[in-house]
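Below, in structure tokens: the form predicted on its own, a single chain.
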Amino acid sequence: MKKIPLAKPDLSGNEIKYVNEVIAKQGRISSSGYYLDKFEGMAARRFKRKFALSCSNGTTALHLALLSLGIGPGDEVIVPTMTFAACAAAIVYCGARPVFIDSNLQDWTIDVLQLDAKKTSRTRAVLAVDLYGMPANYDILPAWCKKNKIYLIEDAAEAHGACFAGKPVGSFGQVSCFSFYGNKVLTTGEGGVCLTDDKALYNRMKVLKNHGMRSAGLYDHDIVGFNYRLTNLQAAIGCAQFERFNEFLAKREQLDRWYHEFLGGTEEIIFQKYDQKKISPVCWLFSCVVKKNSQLIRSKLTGKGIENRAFFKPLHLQKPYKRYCLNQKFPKAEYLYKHGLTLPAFIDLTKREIKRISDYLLASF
């Protein structure tokens, strides 16, 4: 029986002839190059903002967000509790304190309605999460935070494709993070990027990514950096990713409308409830509810071979991060936690291949 994996890229593109031309032609396979250039550039135009960075992954995007927003010891950043631990873990590097939020239960992003209790005198910023390719509310986020004179981060890791309001993600806030990890909607294999329309924030992740240093200047260290840089080879790889965005998007849409097609109607399934008219998710895993605990029907899916994850365990419950919120509780995550579930996509998943994956889980019930 073949086995279905959760997340496989699709490299058919151009990738190799890039990637063989950065080695044979060009030289520079390490952190300057015509595709780094050519990469941010496609990146900035595509997600619609004036300057996009590249780094070496999506958790250093975030470092480099809260950086340069000058977030330090003694501030709070607001994320919410359900999501990948390197939301909270880019908030510590900084020695700022994560001030976990809970999801609410219709889309699963920031429950914004607890925004007002979760602020205090110390709160610098909103660290908000497009979770599972689901954008967060832009309507309330963008609003609240000018009000408040906070900061905006978006990470839109998860969501690349998709939209709210005809604005795509990773065009909200001071500073938005993707990353280009491979089983992202795009990849690079490891890979990162911070977008922004402020030109001070960008020159100043700039010079914190390289080691502190001034382009004017080599060795010449304004500042302690960090090495957060992408190199040409995999910038070269991301080009060739971006040339097919659409062609993925179209695909994963498919995906989606095929897994809805066979387990729609299905009582024990909950899919995310959004307003259709405003917000265009991607499918990036095919993500959904299950009344049941969850853990026994991966089990079941697992042994049929088709692989399979519980949704992110939150942050609250982990040992690094427990200490941020004692005697809080956060029902809704746990809620998720205990009852998601992920299914696989990718490019090539047939419609045979999700009828079968349907097929099993509507059987584990």
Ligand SMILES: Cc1ncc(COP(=O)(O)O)c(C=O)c1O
Second form
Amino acid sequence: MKKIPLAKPDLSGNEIKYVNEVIAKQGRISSSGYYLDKFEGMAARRFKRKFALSCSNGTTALHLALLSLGIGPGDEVIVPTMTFAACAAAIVYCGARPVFIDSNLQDWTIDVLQLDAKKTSRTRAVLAVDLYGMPANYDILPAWCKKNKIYLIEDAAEAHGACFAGKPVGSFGQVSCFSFYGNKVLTTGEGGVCLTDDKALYNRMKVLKNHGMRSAGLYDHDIVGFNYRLTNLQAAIGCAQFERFNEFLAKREQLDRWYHEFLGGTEEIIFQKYDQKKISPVCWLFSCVVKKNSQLIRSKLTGKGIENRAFFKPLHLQKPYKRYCLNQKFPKAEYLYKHGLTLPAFIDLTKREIKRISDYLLASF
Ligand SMILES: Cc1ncc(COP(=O)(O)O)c(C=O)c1O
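Target state, the form predicted together with this ligand; input state, the form predicted on its own:
So here's everything in the complex, that chain up top.
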């Protein structure tokens, strides 16, 4: 039986053409060139920001965002415990302390009702995550951050194309970050972008990502920087991906509809709850919560050749991060971890395959 992977990039547009062009004509295979400029322009326009800075991946994007805002030792950053480890790692790279916050059980993003309880005099930022394609609560977050003079950083790595109240994710943070890893809605293989409307922040991130040099080529280092650059080759792939963004989103909407058609109405399965008039999530990996412990169900699906995953293991349970939250409880994130299930979602996944996945899932209860 044909195996169904969890995710698969679609590189059947202009990707090969543009990469070949870089190799054959331009010779610019490193970190400057036509496609890098074009890619940044496409990202800025699409996510409605003044400035877009490409970088090597989503983790370096978060690191640059935090550093540009001056976050360092002694500072605290509120971050959901239910997210990928890169979010906490980037905070720790800066010498700051991650302050974990639980999720809400409706849409699984950060529980904004707990923000006040997590705030201290050291809180400098909230790192909000648009988890599994769902925008965080941007009715509350920007206003709460503004009122408390706290920065909002948005991690939209898993939600390219999602919208909240008509605005795209990526447009909410002082700095917003994306990943373009191979399993994301848009990919460059490895890659990231930082978006902002603040020129000073943009300039700071630009220097930081390029060895601390004010302008490329000058051996004049103002600060200790990093090499967090994306290559022109990767950006060439990214441009071809952006060209098909709308098509990708339409297809992912279709995948979501098919999953709901086959799995909806089953009491055993719970989907994210959200205001459908206001919020348009994107079907990144199709995610749901199963009432039974998902582990047994997952292994049955794996046995049928269907790749699947549990939700992220919450960061407060992870060895490097436990020490930041001793004696604190995160029951909702732990529930999601125990019951969460992510299923395949990629562009050429067919209705028939989704039926097959759904039938196996329903049979495994
Ligand atoms: C929410 C979130 N943030 C950050 C990252 C890190 O991105 P990258 O793998 O490109 O470093 C990921 C995963 O890829 C993610 O899911």
